[in-house]
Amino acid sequence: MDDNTMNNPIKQQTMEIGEADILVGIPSYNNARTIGHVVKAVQAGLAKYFRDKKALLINSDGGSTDGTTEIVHKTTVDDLATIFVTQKTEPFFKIVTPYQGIPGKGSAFRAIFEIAATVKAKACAVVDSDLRSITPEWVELLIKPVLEGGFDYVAPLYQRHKYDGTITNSIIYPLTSALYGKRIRQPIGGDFGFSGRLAGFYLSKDVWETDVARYGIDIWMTTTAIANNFPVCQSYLGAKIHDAKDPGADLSAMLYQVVSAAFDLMETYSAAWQSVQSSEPVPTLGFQYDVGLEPISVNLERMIDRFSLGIKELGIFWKEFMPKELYGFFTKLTGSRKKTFRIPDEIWVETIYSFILAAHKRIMNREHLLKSLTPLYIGRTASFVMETWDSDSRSVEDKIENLRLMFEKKKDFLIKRWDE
């Protein structure tokens, strides 16, 4: 282990704790408003479902100035009887530590992985610090499959509004499934369970001075687990209540970060994904139930305007690498009326694969290339909204599955051109 990444007081604390069965990490940065609830839910979950296990909570903080770490220190569930627990037979420990290295969520996770390796944790989980919907049951659902089910990686499965998670629904889920052959529905969900063995494997990877340390840690964890044949599953957690955004709002930074990380992983694991011919579902654990979801507002006019402006301003870039028929489709679409504005699945899949190939072959500046995807993504999202306006959640999910099938069907388009 690199001595520069864990300071001496934290080393001393981990030595005093010794080994632990379970570790739960909470990365944070200025989350004073919500982190107290998260800490209570985690402690309650550990007391209720793992009372005979020695457990450790790690808050890996990025330099909060709003009192986040102080809240973690003082927050506790004092009366376990309120959650029908008479006593916890094994102790519960808490460590609050600033993480070292490049500012970002990945560096926060690295600190959690290091402490997990030091205390030889058997099962671990990480949960977001701004969750409003976390319950003690989340801890059981993320940890138990590792402790008792033989899984090394547990992805979250949430019920989400049909217009929430559009980057996941239109790109990351269907692409990841088609590439690596495992249908993990929320590969960038943010809340994960994993084994101590997998934590050690993550820690051994030479990525901590790259963009993985800044962003992209979620898709990196998911893809690394699948591509290296660790047993994976997903657990149903219900709703993830967070500050949802209008899918037509400015998501360009997030889109760039997630897509960039996914494309980088394709380079790392090109041999793995080129040998995959189809996808299969992964085991899904937990009782699935319907939950009330917060509404999401959508401004279709603005989305279509942004798409049309993108065509005018960026079309010259796309012409460099897009098949002529594909480029022609988009230029004609700018004149469409709202009622007839549609980007079919086949067109969208060829678009994503064309961007992947352009990035792989370094046809132009990578950042400019990937950021130019934004208006096309917004146009596709507008098309999706119009097609599903009156659809229920089941019908919307069927449509997303059809898109996944199209990514699989068109995968040869990508493979044949990869080494040209």
Second form
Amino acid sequence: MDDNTMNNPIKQQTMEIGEADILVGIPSYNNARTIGHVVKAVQAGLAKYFRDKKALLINSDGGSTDGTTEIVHKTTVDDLATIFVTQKTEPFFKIVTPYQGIPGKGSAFRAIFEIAATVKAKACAVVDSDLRSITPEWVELLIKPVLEGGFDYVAPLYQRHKYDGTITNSIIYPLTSALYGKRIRQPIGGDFGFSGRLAGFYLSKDVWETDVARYGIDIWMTTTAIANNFPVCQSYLGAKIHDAKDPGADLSAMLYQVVSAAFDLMETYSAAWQSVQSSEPVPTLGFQYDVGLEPISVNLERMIDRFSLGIKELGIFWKEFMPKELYGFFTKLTGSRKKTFRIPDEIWVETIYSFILAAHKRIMNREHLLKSLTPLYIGRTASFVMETWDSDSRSVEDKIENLRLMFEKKKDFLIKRWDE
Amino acid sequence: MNIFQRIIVEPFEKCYEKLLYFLPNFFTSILLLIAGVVLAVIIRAIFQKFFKTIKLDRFSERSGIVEALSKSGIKDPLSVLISKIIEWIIMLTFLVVAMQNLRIPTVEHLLDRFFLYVPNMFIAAFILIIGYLLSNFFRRAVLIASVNAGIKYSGLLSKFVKFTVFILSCTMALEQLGIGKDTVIIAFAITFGGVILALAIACGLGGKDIAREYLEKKMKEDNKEDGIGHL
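Output the form predicted in complex with the partner chain next; the form predicted on its own has already been displayed.
Zooming out: every chain and molecule, the one shown earlier first.
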């Protein structure tokens, strides 16, 4: 059976290109405002750092209506001298293609993996199309560890605002580290480097009709690489500044897709994570420096209101699978005022583990279960914001590390109940 | 003598003949009934064991069926309940066969009509069960979605959805049973339309100020949207 989703013109184009050393993929959907800058940065990065490599840029688009694809076609670095390059010795190609399948980032990546396999790319990278802080160095930092360092997977490491990436900070990073034993700080960062070998491995998996096809792709790529023992590292890329992530996107849908993909992976790799005792840092490449970040506004009162509404209306479902003390803690917390509103690490870890076990044991409809986590996540985020209001980024990092340690400490709670 | 023969003896003889014809059927029917009861009890026990093996009660607890049953006054676990229903169906089948075996025309006619109606009863019961499960599912979906959207009256909204879906399934079930076919549909349409109209009037006239204030508040809230990047 031919599972390839490439259309004929693209097949023709890739055949004409033949083999390529490097492939950079940019998934997009209505990113006309930012994609021009991303394409320029990628092209400059390829010209500056990989002059003698045959490179291919793929824009995998989800049917943009704002002229995104036209911008990709037109954009080029006219004056290579500005980046201290006289000429590129190997050719540079650009393909713009609509992807097939479920609308989402994962389907866009699938199209990129397919082209990578067709052109037998040695090293690949994917970067988000909403980035405003991408520089040509990102291409080097994501590609070189694969080409020259022997790594199969390169995760990004950014400097982000302390309240940016809260799903990563409060769930995905500490959970992934505790489960699989590798401390990858941005497992769902969105910009990755990977080998052609790993792209082929991804492509061989039958996951393209699941949440992996949507927001779940990032955690799936990272976990698949770690759990299958591909050599992994992370590269420091500097600040991550991007356009607001799809303003119309519903938080609960986003949370559901990411968490659901993480929980699915726990089923797939249950033997792998149950044998891991503790976590270790992964090699970190790149020169680390501090950058100024844009301030973020937070409406704490509304967050606490959302949390309280959730406790009042959804508590009846949580009662079925949460330990009594945990449920009691949340119900008591609804009366708390802003100053005293706190969800400690231990409580949060037990909450996440309870949801994992409930999903594993199919206590209720999975989508309902995971979407009902949203008010608790909002509550935890509010608590985190209040606790770290006056903290600098280093203290916030320490706090996130403490949370990771708590996830590791309480892992037995999860393992003991997993097979009950 | 002739008259005595015709008025007294012949009817008695005929009656005796009929009794002779009827009695074997009667005893066969009783035997059938006893066999039916014994078989029903055995099959009930087998099914009860089978349901225990496949952990049906655990599933029913999780899916909310136990809660629904206890609300309607049924305390038996689902495995016992289904086993009992199977037992009764077997007994009823044997009862019907036994009665047909008696070969009484009136009974046969009534049984024919009953049998033609039975499928409707099963379909109606099926519609009701599915309707109940769907109403619970939609209630939960609406409740979670509205809580996540920050709607204050999420509970009320979800109950309204549950009620509407269940009433719709009741209407369909009654239609299947042929009870007041048109009346039920018209009553449902009037009730549902009435509720919507009442809500529209209440919002349009009585609550226009509240609606305006709410929308204004929402607009202001939207301006204060968080800048938190979740992913």
